[in-house]
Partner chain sequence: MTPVASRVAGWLRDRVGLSGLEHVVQTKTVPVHRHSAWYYFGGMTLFFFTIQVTTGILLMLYYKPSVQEAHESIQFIMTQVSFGWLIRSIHSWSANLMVATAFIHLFSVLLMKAYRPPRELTWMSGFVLLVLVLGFGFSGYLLPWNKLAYFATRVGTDIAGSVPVVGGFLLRFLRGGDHVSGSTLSRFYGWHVAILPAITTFLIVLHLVLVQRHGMSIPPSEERHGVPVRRMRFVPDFLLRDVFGWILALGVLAALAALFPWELGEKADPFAPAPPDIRPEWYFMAMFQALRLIPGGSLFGLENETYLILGFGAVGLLAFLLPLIDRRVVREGRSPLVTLAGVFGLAFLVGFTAIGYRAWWPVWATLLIAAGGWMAGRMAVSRQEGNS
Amino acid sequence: MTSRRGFLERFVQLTFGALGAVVVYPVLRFLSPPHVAEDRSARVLAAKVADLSRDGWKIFPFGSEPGILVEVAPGEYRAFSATCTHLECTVQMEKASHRIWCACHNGYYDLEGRNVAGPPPRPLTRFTVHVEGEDIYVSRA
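In the form predicted alone, let's see this chain only.
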């Protein structure tokens, strides 16, 4: 037979144990998030030729990161990683200056992906572009 004192001690232990689990479990899950396999797609459909006719550039998903596809001349395309090499902001095309621009810290890349102004320390990673009919594919190699 359990005494009243023993029952209360056990009740308090279980209550604090449950409270600890409610607090500790989310903290542990936050500190060790589940492993998500990185999508390393070797080739993606980046755009249709008609998609680029209006603006001349497009951001597309390339695995888990964004890519940027630019029409540098009619029918000539280049693709780069759209992640700025400075602080990993997403870059965009600045049509007026014919350069790729990072709005976070006013960094510029030329249409070869080279860092030409601002704080970016390295060029953008360049991808290979394949045009098949109306489809524009981008691959890592």
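Switching from the form predicted alone: structure of the form predicted in complex with its partner chain?
A lone chain is what you will see next.
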């Protein structure tokens, strides 16, 4: 059987513990940001045919993430997620080697989006391309 003093000490400890919990809980919840509805549009106008004729490739916004559009042969286009699968840098086209290159850690992908050299662990996500006249549309596969 606990003494009166022991009971009171335990009671005070529990009270302060509960008080701490009701302060800490809202703060922890506040710290984790709410999920903002992302733009999940399935299809975007990525570029005009004329845009690609000069460099042969282009980074375009696909929702809140970048995509890369590549002209692999005259009139033949491919689109991938431009986010490197290694650590999320944005890739670019290396024209000399005809490969997609990530500058951050020297990762390489071929024009199929496969990770062929350097640290990237997975291929780039491939998107579907539709050409409608002068407009190049990209949609999620």
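Under this definition, the rigid core comprises the largest set of C-alpha atoms superposing within 1.5 Å between the forms. None of the values given here were measured: they were computed from a predicted structure. Residue numbers count along the first chain shown, from 1.
Peer 1: Taking the rigid core as the frame, does Glu9 move its C-alpha by 2 Å or more between these two forms?
Peer 2: Indeed, Glu9 is displaced by 2 Å or more.
Peer 1: Note yes or no: does the Cα of Ala18 move by 2 Å or more between these two forms after the core is superposed?
Peer 2: Yes, the C-alpha moves 2 Å or more.
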